[in-house]
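Heads up, the chain below is alone and in the form predicted alone; it's given as structure tokens.
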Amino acid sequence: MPRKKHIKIAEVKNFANVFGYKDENVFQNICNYFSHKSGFTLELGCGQGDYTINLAQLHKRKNFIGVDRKPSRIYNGAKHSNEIKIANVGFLVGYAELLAEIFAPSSVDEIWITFPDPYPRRSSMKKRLTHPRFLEIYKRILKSGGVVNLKTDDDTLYNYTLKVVDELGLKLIKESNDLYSSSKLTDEEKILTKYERQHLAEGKKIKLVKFSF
């Protein structure tokens, strides 16, 4: 592992706005950190936290948490949000599989899944973040009417998610296979991540699926 990566991993553990899934009383620590106690919006696979930070800047009286399994990815976003003094942002080093073990039932308002690994092979289908096994976890932590948003450039994941939503009888709120062709975008949907800009520059279409339980 490169030395710079080691340094980031060591430093990020000491950031006040970063929490680890192995920490004792992690959910209580998260609640204690935020001044507004109205619930949380999660970004899964947040990487450097582009979406998390931009959402927090749009909604300063709500709490936002970027979740990623690699602390070295979280480092830049956590450091940047500290530098620009965004108090309603935090980051969790953890796994989507463990969210229901960390967050209390009905404590999450909304979930964003932004450009996750699509796991295109059928043999890896259970790893897709919109697979029913993950949806069951999200359902446990979301408030009644809580929303899940998927943004992706991948056709397979997009079509798979629509199929799962239909088969499970979930409420489809919005879907688009070419999001930016629409003139009716919310401020939240207009947020562009670093990789999203790259996808658009390559001529890829951005897709959205928004649903609730």
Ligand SMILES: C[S@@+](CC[C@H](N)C(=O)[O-])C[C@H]1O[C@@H](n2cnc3c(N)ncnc32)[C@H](O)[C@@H]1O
The other form holds:
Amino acid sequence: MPRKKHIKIAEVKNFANVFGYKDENVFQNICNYFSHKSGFTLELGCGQGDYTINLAQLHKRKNFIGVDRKPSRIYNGAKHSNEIKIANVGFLVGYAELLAEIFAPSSVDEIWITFPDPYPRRSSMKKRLTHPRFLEIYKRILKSGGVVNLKTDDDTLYNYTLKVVDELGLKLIKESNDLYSSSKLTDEEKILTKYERQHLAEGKKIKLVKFSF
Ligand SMILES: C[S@@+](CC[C@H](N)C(=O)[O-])C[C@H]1O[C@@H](n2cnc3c(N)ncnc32)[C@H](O)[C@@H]1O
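Previous: the form predicted alone; requested now: the form predicted together with this ligand:
Next comes the full complex, and the chain you just saw is listed first.
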């Protein structure tokens, strides 16, 4: 592993706004960190946490947590949000697979899944972050009526997610296979991530699926 990455991984773990899934009492530590006692909005596979940081700036009285399994990916967002002193942002180094072991039932208001790895092969379908095994986890930690948003550039993942939502009888709130062709976007939907900017530069269409349980 390159030395720079090693340093980032060691450093990020000491940031006050970064929590690790292996830490003792991680949920309690997260709750203690945030001053607003409302629920949490999570960004899964957050990378540098563009949604986490921008949503936090739009909604200053709510709490936002970026979740990524790779601490080196979180580093830039965690450092930046510390520097600009956004108090309602935190990051969790952890796996989406473990969310129900970390977050209390009904403690989460909303989930954003932003440009996850699409796992196009059928043999890897179980790794897609909208596979029913993940939806079961999200359902456990979400409050009643809590919403899941998927943003992706990938047709297979988009169509797969719509199929899963339909087959499980979930409530489809909004979907688009070309989000930016619409003039009716919310401020939340307009937030761009690092990967999203790259996909747009390559001329790809951005898709959205928004649903609840
Ligand atoms: C393609 S990147 C997208 C990053 C960011 N959301 C963006 O749009 O710029 C996908 C991210 O998901 C993370 N990831 C993949 N599987 C995950 C899992 N099961 N739990 C948590 N993070 C995961 C990866 O480490 C990676 O940072």
